[in-house]
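As structure tokens, one chain now follows by itself in the form predicted alone.
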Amino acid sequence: MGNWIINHGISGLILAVWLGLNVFLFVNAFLLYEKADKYFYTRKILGSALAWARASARCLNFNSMLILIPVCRNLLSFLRGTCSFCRSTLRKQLDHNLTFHKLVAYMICLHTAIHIIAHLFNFERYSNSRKATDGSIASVLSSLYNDKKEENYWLNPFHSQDMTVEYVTFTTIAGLTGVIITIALVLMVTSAMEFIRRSYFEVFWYTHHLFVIYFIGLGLHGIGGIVRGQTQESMHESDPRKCEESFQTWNDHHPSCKNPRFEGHAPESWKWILAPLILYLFERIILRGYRSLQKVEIIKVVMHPSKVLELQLTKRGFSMEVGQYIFVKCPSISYLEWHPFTLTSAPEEDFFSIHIRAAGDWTENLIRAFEQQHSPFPRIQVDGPFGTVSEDVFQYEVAMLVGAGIGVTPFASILKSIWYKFRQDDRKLKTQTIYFYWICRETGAFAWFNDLLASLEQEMEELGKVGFLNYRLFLTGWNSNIAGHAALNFDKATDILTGLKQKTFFGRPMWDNEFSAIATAHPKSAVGVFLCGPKKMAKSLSKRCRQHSSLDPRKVQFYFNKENF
């Protein structure tokens, strides 16, 4: 328990945080709406659906000017950098922000869905009112200004008995943008399930960005300022609580109750949105923009087995940290798209690259460009580099790492970061002991960083610290032949697989056996696990983090931490 409130607790108080926020929104909206006297007459028709409709749309601009905050990566590494000197619980907030903006993006779908059901109920209201005959206050303010085009103070924005509720949500800036922003709103929701976003990339890349269209529409849609209240001044003249029971007579018999009067709403969508907006855009196109326009050039390229690209580039005033990632535009291919790369170069070396490996049209197409071209090769334009959660890793005595094939790319940055850092004897190294595992389905894989880890093998036997570095290479996919050609090579002093001293495993880790071997090896020590992978791998990993850390704080305690970009 202790272990899980300092890896969740922060992440679990700013959720109660938001959903606070949410429900204390929605209940002052709602009992606004619900018992304000300049609402009086509008619940006369309308009933509680107006108080629903509102606080729903209080809650949607909330959630509206948080939806692009959390995707704002130069303002998350901003405060990641700034933050340097806070503990790595806290800084790992940061990297929960794809979480958190689909946590929001699931809440406006929510008040999206009452916002429309709540205004169905209204329209219905308001086209019945108007075509009743029956003389009942709702019949009576329906009818208020209708034939008076040169005042604007009507009620029912059905003006005319023969007015449909289609015709009005066509027709109206209301209603023609709530049904803009709807649909888009559903397309970008539909388009973003893993399914889609992992095989068909480009849809869901494309159609995300109808979020543009999402935001105007939001900002023009208080604009029609269908939802009506009483004037201010009306409310002076005619007492709406003393003047209702006299709604028959009123401007006859009753002086003190004229017709009341009423306005829309001034726009309020745009207040809330409008700075996100700006830091956003700002981002994505200045920043996006000037950085896209910086020469970068390419060094060296490379075809790895299993179809993987690496690209060595450099580029005028790059500077990176362990694990972090880059976005990569290639022009020729796509001039709008960018996709996230992990960089798998250190710190150290004066060049950065990146693996590239085939999954959907336009990596394919990239690495079809680079094996058909080599000289001059397509232009490469970087947006980057954004901080990650493996940063941290040399904060802790201990680190666990965890690669799932192309996964393994932030820790090779990591451990090449760390033969330099044995090659130049710095002495402010605070880890002294990582295990590394790296599962894959096929032996080409492995063929990725082989250089780098048997010149780390090397290199720990040359200093005397081959305890340092333990690592696993297991694989997943694998047949009766294989195994048998490695079990008949298996007193071999190296690998027949990898040509790595430490032997290929066959099959998936025991992780309970791992954690338990790390937990009796480092009883006092902070451990943390950085994995890279999927999502069931990841739920495997942090459970094992609870059940292995300690009770007592001042014995071993796991940290679990995932990569997200």
Second form
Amino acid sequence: MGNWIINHGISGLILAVWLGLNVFLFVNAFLLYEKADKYFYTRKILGSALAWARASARCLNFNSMLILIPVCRNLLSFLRGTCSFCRSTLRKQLDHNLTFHKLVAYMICLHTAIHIIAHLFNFERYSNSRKATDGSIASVLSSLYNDKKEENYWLNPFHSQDMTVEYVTFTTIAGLTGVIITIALVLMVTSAMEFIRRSYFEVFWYTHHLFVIYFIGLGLHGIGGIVRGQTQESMHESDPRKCEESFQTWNDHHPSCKNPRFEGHAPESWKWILAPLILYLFERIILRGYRSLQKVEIIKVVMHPSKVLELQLTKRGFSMEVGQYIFVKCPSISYLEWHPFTLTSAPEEDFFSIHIRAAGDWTENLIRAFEQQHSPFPRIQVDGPFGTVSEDVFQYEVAMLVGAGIGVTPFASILKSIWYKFRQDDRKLKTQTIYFYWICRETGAFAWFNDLLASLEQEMEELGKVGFLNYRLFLTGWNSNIAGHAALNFDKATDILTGLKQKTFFGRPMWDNEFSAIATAHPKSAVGVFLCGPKKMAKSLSKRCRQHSSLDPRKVQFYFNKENF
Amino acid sequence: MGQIEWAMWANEQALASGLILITGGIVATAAQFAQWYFGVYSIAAGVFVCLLEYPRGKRRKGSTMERCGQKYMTKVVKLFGPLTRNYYVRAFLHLGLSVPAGFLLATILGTACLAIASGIYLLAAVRGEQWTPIEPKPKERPQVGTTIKQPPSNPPPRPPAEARKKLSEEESAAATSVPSGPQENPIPVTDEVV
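Having displayed the form predicted alone, please output the structure of the form predicted in complex with its partner chain.
The next block holds the full complex; its first chain is the one shown before.
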């Protein structure tokens, strides 16, 4: 229970604060527009739909302000750096930036829906009251100041009886920008669906830049002053609560109740979004532009089997931590695209490396460009490093690392770093034993990781520390051929598939057995369990952590950490 | 741009447009806006688009994530053969469906989104993409029972090779209606218990 609170408590708190602010802003704006005298006459035509539209508008402003901040990656790195004395759990919240970005996006979609529906009612009611001939207060209000073009005191934006709702929508700034930015929002959301984002990254990348249109449109949305309230002077002269009943006699130059005059509400969206927009544009244009001008030296290019390209690079002033990622651009392939890759080298090495797998247009083109072995290699630009700093890995006496599929990539960095720290007797390294579980369908695309494990195995033997790193490889994409072959070669010292000393297992790990074995081998230790893999596995592992942690706090305790690399 | 399957994005966009059409239609009909009958049309069109687009097609490369419970609609969509396989048909169908909803403000957003989806489907069709259903893989389990037809004809204890050859010559000469009942040992077998 304490474990859960530590892991999730701060996230829960931030979420609660965010939701609370949303509710507060919504209710605050709702009550203002529902009760204030300034909008008394407006409400006579529009009813509550005015308040619903304005309340959701305020939440839209709030969330549009927030949505850019989680993707200001340099800002987050800066906060992480200055916060080094903070507890790592606080800093870990910065790693959930993309989750927060998506939550805010969903909230924007929800409020957009509320806002549009409310305005549909508003326009319909304005239109009806303009056409009404029953002499009601709504129709009287609607006919005020329609002919006098010089005076801007009208209430109803439908200036003539023939205007349709569609006409007013597309001829007012508010309506037109509203439609455009909503379409931009829908396109951004559909192209950001996980399935599309992971399979066709370029579609997501380019379409998501529609956010520029969204923000410009949002800033311009309120310029037309279509939300009308009574002016201060007019409220002094003719208090709406007193003059309401005598609306039929306003024209007769009644001394205490004259025609009410209205003014538009000043645009306020720009006040919310200006700062984050400037910050984000600064990051993208200035910082990334500056970083991309810095020279990146390609030290070594390695072609691994199954079309995996390893690039070893150096850049002046570049320093990284384990598990971080960088954005890479190759201008000769695409001038505009920056693609993210996890760093696979350890901070102790004097270069940084990435392993690029052929997974789409850009990666295939890049691999082809390097395959041709022209002596001037294509130029590479690098921005970063960003992202999680998994220092917690070094804090546990026993570390259980689980990498599934491509989730194994950050562990390359972690394992190498642990090995360097171990050799140099680094004080920060508390780890005495590592259990590494590698689960993948087939080793093809990760043969390079295989080689890494083999070399670590060899080095450990040389130093006589054979028990330090224990790894198990689980192949979930086996068939009877592979299994039969393995059974035949049962007696060989090395595994026939990987060449490693520890044999390959087929199928998924039986976690209960693994956890019990570790608990028995280390009865008094704190075991850190780190996973980079799918959600189902996270649930299964965190459940096992709770089950196998002893009730006695002095005995074995399993702590689950899910890393979002 | 060579490997992008535009149809996958068009599918997401069309599904979203269907939901937007349904929502706009419900608002217009429930509140009885002017010309609310377009709202009724919009609900019907939205439901149709959602049902048509719900089953995701199979990707050309790699594995495709099915939507939850899509196999029932896959069967129905598959029935229409080329009408649902071909993306030109879908592009023009969606374009046509979107037009009537454009006459009502509440559903005009659905029109715009569906028209964009139609455009992306047109791009997919021009690049030769097709809708292929995601089929469950047939289970290939050999029935253990059917491979055994007869009990073994020469079970151990067997005499050594030479004796077996002699015996088979004798047997082929004699009548070969040996019942497959209890084993008749060709060589007298003694029970050597040590």
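Just so we're on the same page, rigid core means the largest C-alpha set that superposes within 1.5 Å between forms. Residue numbers count along the first chain shown, from 1. Only a predicted model underlies this, so the values are computations on that prediction, with no experimental measurement involved.
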Is T433 one of the residues whose C-alpha moves 2 Å or more between the two forms after the core fit? yes
Take the rigid core as the frame of reference and indicate whether the C-alpha of Y39 shifts by 2 Å or more between the two forms. no
After superposition on the rigid core, does the Cα atom of A105 shift by at least 2 Å between the two forms? no
